[in-house]
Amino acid sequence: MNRINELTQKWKSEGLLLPIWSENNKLYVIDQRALPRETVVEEITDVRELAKAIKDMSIRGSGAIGISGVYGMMLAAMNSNGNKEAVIEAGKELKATRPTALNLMKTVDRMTDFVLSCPDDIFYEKFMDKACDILEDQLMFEKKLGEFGASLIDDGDTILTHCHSGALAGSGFGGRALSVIRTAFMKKKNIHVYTCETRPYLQGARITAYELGKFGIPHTLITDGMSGYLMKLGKIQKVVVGSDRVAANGDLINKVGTYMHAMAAKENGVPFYTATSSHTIDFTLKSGADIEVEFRPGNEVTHLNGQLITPENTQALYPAFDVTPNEMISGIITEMGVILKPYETELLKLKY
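Isolated chain model, in the form predicted in complex with a further copy of the same chain, this chain only:
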């Protein structure tokens, strides 16, 4: 049995919730669009199908998309019997699916460098080994991040989270925010989670609620507008969210709505943390003001599960992300430790 098949078996037996895996020279992905209604597994036999699964949002979340780059290049190697050209082409095709996905870009670039530098005669074996190393590293990073973050969680805490920053968005343990929460829970801390539904795409109501249920973590769904009042009532002790990107000064770019929870946390003296990988810190962005936030089609707001919820021809806006100023962030949880202010200098230490 080869190493990647063994890893898949091991991870499944550990109770991981894998967004993508390899078995017998094929890939399998969970179609996250169908959750929580049903668990649909897609079989992937070539890189084009994988690229489509990323574009169609079957796979989503920066960690999961990052490891999809690894799996896709492995698949190309398997399908081509170790043809370097095919593997490099696969990397390019996958990168093109999400030009702004920092993790995917960095992972594919790292793999591509390896391909170019590896001697031809031992390429296939070494490449597959390298890929497995990266997948194992990614999973270990999630667990480390979870350990560091869990130290911030107290027994009895109710934790607010927004959007989905969990196992299916990462390597299967708990992604970012949910690695913190899951680790605290595994350490027998008595916790409760408020998951914000996260309109318009409802990642919180659909996927975060699904994962919390799978992991047996007590949780309650709320709408995005309720966090402030619940904080004022003293019902929330911590906020832990993921991150789409962190700027060099610690400004957080994350799913729209995050900034509102951060303002509520500041106003009510509730600590606000973001969980992120050190790879998600974008040193090319001096601050959050430098990012050009994607505005998605308005019909994603006017429709819900394909149903129009507003009068016909109503226009809508959908900034996909927002920017939370660094001063509102109590700590940035990474696989290398919890980074505290001043972020400008402290984050820089993760760069090298």
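Numbering follows the first chain given and starts at 1. Here the rigid core means the biggest group of C-alpha atoms that line up within 1.5 Å when the two forms are laid on top of each other. All of these numbers come straight from a predicted model, not from anything done at the bench. First, how it differs from the form predicted alone.
After superposing the rigid core, the C-alpha of residue 301 moves by 2 Å or more between the two forms. Relative to the superposed rigid core, the position of the CA of residue 315 differs between the two forms by 2 Å or more. Fitting the two forms on the rigid core leaves the C-alpha of residue 43 displaced by under 2 angstroms between the two forms.
Return the structure block for the form predicted alone; the form predicted in complex with a further copy of the same chain was the one displayed.
So it's only the chain below, everything else dropped.
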């Protein structure tokens, strides 16, 4: 059994919720759109199918999309018997799927640099080993991040999270935000989670609630507009969200609605944290104002599960992300520690 098959079997035996995995020269992806009603596993045999799965949001979340870059290039190497050009082209195709997915960009670029520098006669074996190293690193990052973040959670806290930043959005342990929450729970802290439903795809209602149930963590579903009032009532002690990208000054780019929760947290004196990987920090962005926010089709707002939920011809707008200014963020949780203000200087310590 080759190394990637061995890793897959090991991770499954540990009870990880894998969003994507490789077995016997094929990829398998959990279609997150079908959760929680059913668990649909898609078999992926070429890179075009994987690119479509990312575009269609069968696979989503910054961490999961990032490791998809590794798996996709591995698949291209397998299908082409180690042809370097095929592997590089696969990386380009994957990078074109989601313009905001910094983890994907960095991961593909890292793999591409390795392809270009590796001698032809040992390329295939060395490339597959490099890919496995990166996949193991990503899982380790989630666990380290969880340890650092759990130290911020007090016994008895009720924690608000938005969208889905969990195992299926990461490498299988807990992604970003849920790594913090899951680790705190594993440390026997008495916690409760409010998960926002997250329109229009309802990732919080469908997937975060699903994972919290799988992990046995007490939780309550709320609509996106309820968080401010619950904070005012004193029912929320911490906010922990994931991130799609963090600018050099600490501005947070995350699922649309995050900014609204951050404003409510600031108004009510509730600490607001983002859990992220150091790879998600984009030092080419001076601030969040420099980000090109992805606008997705309006019919994703007017339709739910393919059914029209508005009057005919209703126009809808869907910016997939928003920007939370750094002054609203109490700390940035990473696999290298919790970064505190001033972010402009402290984040530079993570640059490599």
